[in-house]
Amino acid sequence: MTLLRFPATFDARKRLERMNEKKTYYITTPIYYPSDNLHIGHTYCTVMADAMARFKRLQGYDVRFLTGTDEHGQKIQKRADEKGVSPQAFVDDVVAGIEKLWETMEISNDDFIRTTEERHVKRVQDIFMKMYEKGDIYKSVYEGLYCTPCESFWTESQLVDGKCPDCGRPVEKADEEAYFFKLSEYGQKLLDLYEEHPEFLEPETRRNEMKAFINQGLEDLCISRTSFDWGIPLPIDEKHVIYVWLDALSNYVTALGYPDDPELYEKYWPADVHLVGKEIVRFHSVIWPAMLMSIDEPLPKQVRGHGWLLIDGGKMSKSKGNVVDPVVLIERYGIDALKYFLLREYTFGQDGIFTNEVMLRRMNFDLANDLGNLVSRTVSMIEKYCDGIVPDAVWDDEFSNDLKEIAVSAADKVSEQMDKFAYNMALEEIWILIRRANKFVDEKEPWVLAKDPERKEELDACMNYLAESLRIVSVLIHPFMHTTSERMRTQLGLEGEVVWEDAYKFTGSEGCKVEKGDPLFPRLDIEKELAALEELKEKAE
């Protein structure tokens, strides 16, 4: 996958005329299932897919983001038939809560699939039939071994400990009549594409594991029940639901009009990148591909699978009840706040710790030290000794000529970690900048500088250069943090829309006015925020 990067020295006409140009960006999350309120968990891949998606738009790219909900199965039934809902009022209530989260978390997705949409609906009746005129697709009996939670089915042999391998819950016997897909004629064809293409499946480490996943034999899918009603009719044999995993993972293409109104299936289909928790890479890089190779459509071109966020020992589970809910921590600490912590706290693909310290200690160390207190400063520095106005910089030396090489070469040095999906990486690329303007002001101290009226232009030089180097992380971590980015570029008197382009230049500030407001991150008493969370996780419970 290649990602628009600009070295520094291109010529800026020929960066223009290839924005200009508007390539397409498909990105996904997977489509969550509302047995309940999502935690901070499922709040943590959609940061990374809006993050993703921000910034593709900010680099010109025409960016369409999808995320939903994975509405039907036995699962939802159960939790239905035990509120006493029917299990469309079930997921209507708890989708409108998803809904609001991520409204409330300003995430840009272009659109949000319901399952239980008729659009859906008809097309994944559509694709069925496309398998089963295909020859892909027969009846028979299933009897094996199920996990409800999962909506999963198991041989003895993939048990653990007798358990269910994804979950560890018990599974039951099941014995049913079902409709299957022929998936274990499509083994060679996935190891052939993981061997030609191996930047489909990211990271290596979870290619290795599908490999040797397909290497123990793939048997066939069964992709229907009878047992239960809560789902979509199969258009042959209407006993029959079709079952999740062909369900669920067919939104992809149908949120884009598939098969029926393709337009923008046409425009924005294969997928750039699904982005998934690695419990469901194997749905997405085995079955999914599978699926697509049964209806001749193309494949997508990468799926990505993200660790897990641990609290407790274990992995955050809605049924463990050792959940986090984003919504507190927005509510005390703001978006942005949470979405950097998310982003630069973790390695993608690796499991990750979650603690309040660890998140309340990078709050104040990263945003409220670094960034927060040098905008302040400069704003504050600009207004005592410039009147409020960024002057021009006819001065320099070489610490200005240091900061300014590490400015205008930031850029590129994002777009690189973004390229890999290193969100954490690219944030440090950013913060190297801004603990070289705080160094940068220690360097040349403009409060000595400032009593010395000989000294004016390398004052103003100073002055300059510092908000430049603002203005240029401004443009940085909008798709990050876009609220603090906004937020910077009016106390730096900054005027219209954030452009991708100007992050290589380092000129840009002068003559705008300062205004100084409030902080950006005021700076948190650590011992009484742990204390204040722990009271109000005493409380929800």
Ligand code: ME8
The other form holds:
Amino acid sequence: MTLLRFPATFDARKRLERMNEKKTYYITTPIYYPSDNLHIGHTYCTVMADAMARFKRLQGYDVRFLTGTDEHGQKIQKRADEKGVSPQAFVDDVVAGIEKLWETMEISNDDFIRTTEERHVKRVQDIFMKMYEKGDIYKSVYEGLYCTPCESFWTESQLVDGKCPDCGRPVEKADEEAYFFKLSEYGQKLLDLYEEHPEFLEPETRRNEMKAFINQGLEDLCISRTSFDWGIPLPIDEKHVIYVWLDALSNYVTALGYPDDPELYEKYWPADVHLVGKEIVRFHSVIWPAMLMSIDEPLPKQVRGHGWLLIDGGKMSKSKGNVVDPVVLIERYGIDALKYFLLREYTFGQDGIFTNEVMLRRMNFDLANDLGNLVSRTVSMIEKYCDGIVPDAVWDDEFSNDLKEIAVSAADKVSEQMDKFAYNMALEEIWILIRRANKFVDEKEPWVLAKDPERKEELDACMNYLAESLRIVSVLIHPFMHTTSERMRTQLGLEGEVVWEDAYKFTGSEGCKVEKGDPLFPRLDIEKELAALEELKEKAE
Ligand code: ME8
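The structure above corresponds to the form predicted alone; please give the structure of the form predicted together with this ligand next.
Up next: the whole complex, starting with the chain shown before.
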């Protein structure tokens, strides 16, 4: 791998300063096509990236979290033509909705890049020129097949039943003068990359798929089009626009200012992880590293491919009329309930089926029953038995020791799972603690202890242990459900910022004044909700 060449202004003192700074973490989502409003499948990926960004921030990293929109290409141009508006007007409208969605969901991205922005356009042209000057680009004629929905080139032999192997839709013949990137020269280097850095592409099954793809023989990649003009003009030949994937992949570095304004780039590149859906792993683990090799820049540390949310056994798509609108769910159940469901229900890397019923059950059982109940009964008991002040007391028995042990060891277990992007298991570790605390109430029967003044010390300790467990839960759930965490902390009378290290100690809530609030999650009438969601769906169609 090539080392970064820092500009001349970079001196030893600056390097030293940087070494003393916080460790950085750069995470990205794919940039979404603004061809339609986003659905729950897109939300899933952004929610995962957001939770990881918040988790790393809480752990003390200097995080950069990027998302955005991929606005050029034939697909967008077609959609704009159908609507009778200019492509720019078309994307402006859809992108406004996407930005609003992330704002509504309180997604914590540090930047939002649109590929139609000047800062991006100019830098993509610079990247193209670097590849050109390297001798990696030549002019020829493209004769092949093109899938517009995927913006992908295919050869006859790659088709499945004559259709696009990725999405199963018909492909069109493309026959035009074009520029090509010498991708074929990078096959061995990519295989070496997977060999030397297996962590670059996880899990192993995805790596093996990519190896097999490369071993079939990589063809040079067509990187310009002339049959439409909604794209970035080639700096050397303005009749051509740059292939939309070359344009889109560059966003991960152009958003950091590469190549002309390298401050952020030097600080955050290479990315720690590109989070992407499984069907675009190929672009990120073949084309993108080859482009970076061509311009002699470092490669991202990791590409992580997640599975799809399926509905009625198939992928959601507007044309099939089977999309789930996240806005409807947020309005009815709140951001945190939706985020919890997405992160808890599905296993990273695997496809999962979305149904309203599974979602509502999770919300009821895990959120209203397990967590909501624990908070409300703990606060009520502290009010009733201890005048609302968390007592300072310890107790030594099997139940108390067990609860304490599970509580203080949860943070490491959550970290371990997050390192593997196992969001569902990270949440499960937190719920093991929540369920243990609920069981503790049943075991200790505080209402019995309260009847015996001689057992006041034990009762006090019981209240302290519950408050402490909840304090730890409020830290652990913060990256996944920050609003719920903050509401819990208000009810527990906890002040100050959430600090990750506080999840390792079993002290800190004594003396706090609890304050009963609204239930964190109201109990849902599942039958009624199912009917209401069905009705809303029919109305939307
Ligand atoms: O591919 N379940 O954009 P895109 C889970 N612009 N994930 C889903 C999904 C579902 N049902 N439907 C879509 C593009 N996604 C390019 C990316 S990046 C340089 C350019 C995910 O809007 C999908 O897997 O078609 C992909 O990762 C992402 O949404 C963007 O899809």
